[in-house]
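Only one chain is shown below, in structure tokens, and it's the form predicted alone.
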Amino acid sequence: MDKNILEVKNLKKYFPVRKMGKKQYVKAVDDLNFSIREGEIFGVLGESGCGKSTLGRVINRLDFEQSGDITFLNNVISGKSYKSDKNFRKKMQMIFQNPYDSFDPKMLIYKSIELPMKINDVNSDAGSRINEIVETMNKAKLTPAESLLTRYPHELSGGQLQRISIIRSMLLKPKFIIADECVSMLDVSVRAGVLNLLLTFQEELNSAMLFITHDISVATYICNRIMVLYAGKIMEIAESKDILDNPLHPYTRALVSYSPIISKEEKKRFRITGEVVTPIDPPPGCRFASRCPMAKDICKKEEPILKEIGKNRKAACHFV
């Protein structure tokens, strides 16, 4: 049986805000429990504003939780700062949504790639590092590598920069990768190439991955399991095939209905309206109740518990 590389228990991340002079909290991540196995690609799926990116930043220690436990490689990392911990940063890498924000605009590409290798003691010799970078770029079909390496970020396309961002992370040979909407800002024509590059490196290194996306088609293509988030809460966790073929939670059904492979009849059946409920001190009950076509009185009063529904499957709904 595969071991868990990451375990999250009762994780909460709230942001304080003032509304009409009163202090309230944005409950971006609210009491999450899940685990990720070694070598697994674990998807986090949901609309904008549901807490996906906040979750990734908390796990990567860029933000800090209100409460809860995060265990990574059998070490508790919650409550601790790893800003300058080379050992931790080498093992856990994050690929961000906007590749242009991931590079120093005044630094040549080869320096941006080599610097993390130098800091993390990947090859002691500068020449060896450059050779490895060139070899990896050629493998990723970023050619001519020597020409691209001597350019600045603004001289490259978004697709090229995101490939280089992936290469920069993978050269450190991480055990765990957080990919935060890493293709959402790219042209549709280059998304498949970037995803396949990410999958190639992930498979070679046998790294586990937290893959954050709002696109159900991408999630079911790349992930082994998917966790569906809504307004900071888990709605459902299941194998990707089960999410696509037999979604249990009404919100999951609505997300699946947006997939291009679903018939028009199914799209009409599970269509939802309205905006995501505000995460600022949300009302009691199920977070999805105000948009759910199945909602009853109990849904607006009692919060459903995330419970086991068969093998490798959980859902938080009173009527599942």
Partner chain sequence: MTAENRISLSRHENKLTKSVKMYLRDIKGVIGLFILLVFIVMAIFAPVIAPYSPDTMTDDVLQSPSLNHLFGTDHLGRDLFSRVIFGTRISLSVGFVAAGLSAIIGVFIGSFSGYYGGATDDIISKVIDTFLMIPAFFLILIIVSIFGSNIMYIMLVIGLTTWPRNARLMRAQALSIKEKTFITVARSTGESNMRILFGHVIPNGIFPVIANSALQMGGAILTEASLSFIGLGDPNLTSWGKLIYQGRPYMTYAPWTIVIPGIFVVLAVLAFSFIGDGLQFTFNPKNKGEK
Contents of the next structure:
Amino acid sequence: MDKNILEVKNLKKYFPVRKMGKKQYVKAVDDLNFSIREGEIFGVLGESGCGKSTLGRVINRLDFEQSGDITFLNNVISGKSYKSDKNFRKKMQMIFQNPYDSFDPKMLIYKSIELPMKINDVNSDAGSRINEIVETMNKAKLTPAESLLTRYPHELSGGQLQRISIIRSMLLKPKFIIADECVSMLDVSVRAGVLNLLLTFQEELNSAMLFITHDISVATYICNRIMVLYAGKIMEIAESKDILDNPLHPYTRALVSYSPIISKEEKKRFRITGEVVTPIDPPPGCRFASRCPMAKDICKKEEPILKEIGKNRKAACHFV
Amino acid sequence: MTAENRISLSRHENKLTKSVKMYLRDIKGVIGLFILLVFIVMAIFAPVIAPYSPDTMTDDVLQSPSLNHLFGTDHLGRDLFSRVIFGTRISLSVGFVAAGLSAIIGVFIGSFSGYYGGATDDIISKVIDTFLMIPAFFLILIIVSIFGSNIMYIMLVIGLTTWPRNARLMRAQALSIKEKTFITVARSTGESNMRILFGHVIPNGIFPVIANSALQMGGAILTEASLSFIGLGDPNLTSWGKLIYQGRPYMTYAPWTIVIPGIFVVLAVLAFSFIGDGLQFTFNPKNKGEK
Amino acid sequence: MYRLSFLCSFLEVKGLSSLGRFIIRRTLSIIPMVLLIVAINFFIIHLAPGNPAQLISGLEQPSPEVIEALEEQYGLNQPLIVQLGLYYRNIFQGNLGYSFIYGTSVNGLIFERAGATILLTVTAAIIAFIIGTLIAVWVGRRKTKVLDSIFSVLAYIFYAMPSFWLALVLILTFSSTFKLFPTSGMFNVRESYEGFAKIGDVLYHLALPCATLALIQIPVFFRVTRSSIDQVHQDEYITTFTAIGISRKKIFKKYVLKNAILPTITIFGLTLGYAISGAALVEIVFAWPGMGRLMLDAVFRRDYNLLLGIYFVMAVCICLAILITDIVYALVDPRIRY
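Output the structure of the form predicted together with its partner chain; the preceding block shows the form predicted alone.
The next block holds the full complex; its first chain is the one shown before.
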């Protein structure tokens, strides 16, 4: 059995909101348990507002949990900030959604790439840093590298910028990558290229990846396992193949049947209505109950636990 | 290294030329810059330009302007043209030093306050609001009258009382910049808060402060002139305001002693407000589109 | 901040209107500002070189009794924090201290001079408001580039003028050369007019100082009105009105003007608030017997208690002006509610 690179136990992240002077909490991430193996691509799937980006930020120590434990490479990282800690930052890198916004507009591209290397002591002298950057750029078919590197971010396209931001992260040779909706803002035509670049690096470095997305087709295309989140709670964790072929949780079934690429059989459509509820002091019971076509009385009263179902498979529903 | 230097230089030039071109499209800004350049030349080459020593007294008191004395002479027979030229040095340095100090303090306090946020930010913003509200001139006047009117004090006090506007501009910038992804990227890649502040937040947000500083240079010159006019100017130095102060008792029969130095004050303040507005025009993202 | 929001939710329960809550909240927000201003005053006294008692007295060599009285009143032998407390108490009892140089209370001195300053500043602000706004409206309506440029440049020039210098130039022109107006004072001291003649005499003396202040303030009103007219012109509903065929004239009168005039209310309020400080130098030039003149005397006689008193009154006036302006604005513009 492979070793786990990341273990998350009972992770909670609540955001305080103030309404009419009363303090309430948005339970963005509520009691999550999962682990990621070395070299694995682990997908986090959910609609916007389900807490998937918050999860990424908490693991990357950009936000801090309410409670719970996170173990990364056998070190407990929860409860610490790792602010400018080279050993930690170098090993875990994050790629963000908006490539246009991921670069300091006043910095030349090569400065933006070089700075993280400099800070994290990757290659001691400037010359070899530049060489490595140019080499990697060429490998990623971002040519002519010299000319691209000496431009400002606003002079490049979204696809170019996102590939460069992947390069920026990969030059630190991370053991663990968090990709937060990294293609959702790009044109469909360039998405495949960006994803392939990401996969190439991931393979080369043999690093694990937490792949955050709302797009089930992308998730099943690249992930080994997928965790489906709804309103801060895990609905289902399973191998991609199982999610696709035999979704158990009604929410997963809805997601699968809504995806035009995956669901070929029109008749099997599994309809849900409404929007994700913001989990502000949520009522007891299943979070998905308000939209679930299968919901019974018990769903509104009792919260289903995440049950082990078969090998490598868990789901949280009273009816599976 | 060489490749990096070679290419980056040319790109930087490119961006600079673009901004300069942008700025030159505003006629007011060009006029302001021209006046300022003339004043700077006057200040630097004062001993060469001035026909007489500014402090040499002669018997030709209160002479009206003539070819001999372009701006006439004052009550002690000193050449007013020379005195105005040398006065440029004092007035301009007050403008640069005071506004520079104000910009530095404002940028630091504003960016810290906006970037770190929290309770510190609440308190600092309240202080900024209060300082913005109360008229700085009176505070300056009281402090100068109690502590003394050395020119260093005057510049220091003007700087120390006018920073809140810069701080407010910088704070607003920091508040919006810190929400950008590239700041999160910086944190994620392990940059320290100091590095983020000085490497990303300040460089990206400083332009409104620069434009405002131009306006504040004019303001500082006006303040110094007003202090000098009340008699609170540095007793050992002759600024334009001081010239008006000295000419006032004789103004009815020698109006040039007050009118000419005043015109220089007006021109300087005018130049700085033209430049400030021009810079605002240049860095206004709205104007970027129409290339 | 939490306290404040708590208080507001409390008020809501009590059923106060939103405007009422807005007014109360704005009024409460003035308090920390006033406290800070007083603290600034306090620290100036204590940071200054020399003995605070001597500084407050303003005398070269105050008698032991004076020193003792001051030490008693301001608790000068007690810890700094107690002194600050006492200083606050004195101020909030409305006691700005005693001027040893004039031999009377600071309150009395300020009160005595306030009338002349208010007469000068309010008159100037009203004139500047009317003229500045009118020019802006006139120019804004015509949309001729030349006229616009001329007035814009004039606005820049007058804005750049030191008030005292403009005062001197006006004296040179209208008093020394044309002998039209008096150069100083508020009354003709040689005559003692009564009734209308007296009013006429004051107005005659008021003309030049008032003109100076107005000339400096007109650009402010002009610019604000001018830019807000432009702003409103760019608003989409104006474009819509033009598109559906309402005449330009009607649009301007009915919609543009109404919305463009709103920001000038703020400027008018602020001008009044800052009037005391803005008028000081002009008062000095014209020997107008107002607070500015008093301030200059205080500077030269080193009467710091009086100086700090004037500063405090001035700051409070500004606070109040801002407060009242905000409230008036909220009454006029229905969009403003917090």
